[in-house]
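A lone chain, given as structure tokens: the form predicted on its own.
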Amino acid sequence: MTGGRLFHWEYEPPPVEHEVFRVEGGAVLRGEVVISGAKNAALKLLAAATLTGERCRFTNVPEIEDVRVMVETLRDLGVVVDHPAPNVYEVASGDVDWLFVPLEAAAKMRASFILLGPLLARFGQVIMSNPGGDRIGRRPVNLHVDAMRALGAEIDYRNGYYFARAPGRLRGAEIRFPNVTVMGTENAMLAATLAEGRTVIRPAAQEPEVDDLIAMLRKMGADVERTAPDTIEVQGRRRLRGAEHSVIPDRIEAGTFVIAAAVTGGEVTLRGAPCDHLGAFLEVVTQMGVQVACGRDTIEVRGAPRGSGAYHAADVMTAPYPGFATDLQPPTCILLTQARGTSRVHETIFEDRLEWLGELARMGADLQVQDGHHAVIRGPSRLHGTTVEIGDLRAGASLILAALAADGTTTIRGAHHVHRGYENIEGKFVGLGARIERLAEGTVIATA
């Protein structure tokens, strides 16, 4: 995999220090943006690869910031990751020399965390930091510890870090978990697939990217089964094999196209779109009066001219999937802004992510905040440009969407954060015909 090739191609992370998007307001989006591959489903396959000392191949892997960090935290745990083309990586940990996971890789990214479930299983320890990621709530890794532990791992917590060893091979045994878990599903069965006998897993969460990562292990070799829509069953096997993977697309990116159409009244193309998993979502914003038309891998958006009051109020509760996707409540709340009425939003996953709306309000959005949970929207809203600051992934895509719609020139801090998921957003939507440059310490590193 590595070594003799005369080519190798490796990404190239954007500068993070004091980057800022400048936007300029006004331009309505038109064209085709292909949607790139699934952050939260590329961080746990590559995980995933580390179930057996064979290759496994990815792609449609998105360069991302988040997936930059998880392989070189592989590489220093001596797994070799090779890269040989964009959106392209090969694993292969045939012997893992160094099984800690240290401090930095986990406060730059809490999906370090699903290293846990596959190291422990197939190595029979590992050490693992608390992980850190977006300020948008407590996240707690309780439930992962708690389901090592129903598979016969003893854990201790020390100075910040998870000691975790497993006493000969992992059980099989039923791991109920209290509320819905993505990542606490995912490291659980991660586990399971090497543990000795079968495991059964409730409430099992029903993202797409569980899907595909239980897809992908099923070409591994691992006897992996949903079984009920909020149930995941496990037989443990000895060991696993090599597989290729593509990555599901992100439908996370494309709800996020699809509101830059809406608001900027845009007629866009999304190739590559996962339509299917977009349910919840793609309800909402077509009763307030975006139109939406879904093909077998493409969505196209026509929205409303800017500032014609077309689109109607609502109101927006997120959910486990298949509910509406916290990830793409604030986006949607870019479009909320710009609809006639009250529109109301129920936050029900994680309590600080409505934080972020102070910055929209800076722009002109009337909008009330009432606890960590709620927000009222009261539209439409004249934006304005303004200078913001990102504190997410998430809010960051949101307030370029918002700069999008906005009139005169915004200028966000933080930019950094949106490249933890979004690949070349700023690229993407300068196709799409937007104003949007990419500056770090005063120097343009990307124009329209």
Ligand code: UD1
The other form holds:
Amino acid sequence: MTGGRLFHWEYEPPPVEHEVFRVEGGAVLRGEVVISGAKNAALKLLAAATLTGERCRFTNVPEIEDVRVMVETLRDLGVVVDHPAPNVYEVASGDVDWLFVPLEAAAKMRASFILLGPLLARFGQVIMSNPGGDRIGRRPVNLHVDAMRALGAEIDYRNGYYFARAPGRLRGAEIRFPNVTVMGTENAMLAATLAEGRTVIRPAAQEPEVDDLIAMLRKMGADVERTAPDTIEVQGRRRLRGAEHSVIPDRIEAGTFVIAAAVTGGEVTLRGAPCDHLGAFLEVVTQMGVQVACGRDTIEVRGAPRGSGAYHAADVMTAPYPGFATDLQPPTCILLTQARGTSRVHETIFEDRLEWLGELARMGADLQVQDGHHAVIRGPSRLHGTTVEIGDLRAGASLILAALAADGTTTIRGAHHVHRGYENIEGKFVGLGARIERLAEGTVIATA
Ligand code: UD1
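For the form predicted together with the ligand instead of the form predicted on its own, what are the coordinates?
Up next: the whole complex, starting with the chain shown before.
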């Protein structure tokens, strides 16, 4: 490892538009797949590195589009980010000179808003583009802004930008969220590490990625503790130091491969897989009849023969951790199409997370979306190949699963959405015997 800026192992980003996956269904998946580091942990860890001027080193970082966008955003701020080897990133935030996160970054990735807390706490000011604006969806950031105000920040909103200032240091406070928010908890916690005095965050999100961030912050010298399952307490420090950290495995990627094995009638071993982070999900899929064996860091999955209708219907309701993850609702819907009887899906976290089911219906699934939060799926259905369009990351991965279980060939447009969050997804599927390729559709537009 050189540690300098002269040599980088550079991740080659895939072309961003006009890409399709072409999947020939019917292959039975067999073999082993290694689970990558968690996207939702890695992005926050990279942001946490801006809390100190010293170098932070991260391993097991997934090579995905969202990480690349975060790295580019940090470099635009003047942060030095080295990438000395695959999955290894080093961040040195000594010379941050541009405290502005532009719309470009926010539009590509909502999680760029996680920079608000650390930049405000360390540098006393930052201008953040609003990622919840009309242009890119309905996900608000009001709880993040309220938390910063509770810590003493002054925040004005003008022309799509939050202008945030902390006169003097931020001050510790009692932060009460009206509902559980993962990034809201993380933003508040990151800001509080450098605030003056004590901060109590309640209800604090309990996702494993939040605890991975706590682990890193403690290595950096922060005084952060989960004092009760839904409470995080932070005693602010004047300064934090550099640290090294290995990102926890991605439970959502793991869940995606569990379903892949189940719907193809396969036998797959997931390596580096976080069984204990998948409790509610594994409970549902095992009740449905998928055979799952948890090892120390493996999950062995054995599916029923494809199209046999051997799985049982189930009711799935998403909830904050330790409940059933909303990010695993779309993949689970593919399994529900293969189960005998009527299944109900209740999406409690996001209201636009069932829209993609329209694409699944075009592949032959028997389903009704009743409203923004409820759907009914009847099975078993024989899915068939067609052309479908990906609207977002998790729906995209799920349409690949549907295509693997389907008869014939499926063309899935909008492949770039999947690369936001899954490292080498087609390579991993090919390694398990799937017939999937990523192709340019029309003109390929390369990223700058
Ligand atoms: C994170 C994850 C995402 C996951 C979600 C829920 C990352 C990068 N993303 O998103 O993959 O699906 O947790 O597990 O970690 N809300 C507000 N105002 C806010 C913030 C949130 O009303 O300021 C609402 C949201 O619209 C949603 C609920 O709170 O209805 C929970 O969202 P939240 O936990 O904040 O999701 P994210 O942290 O953005």
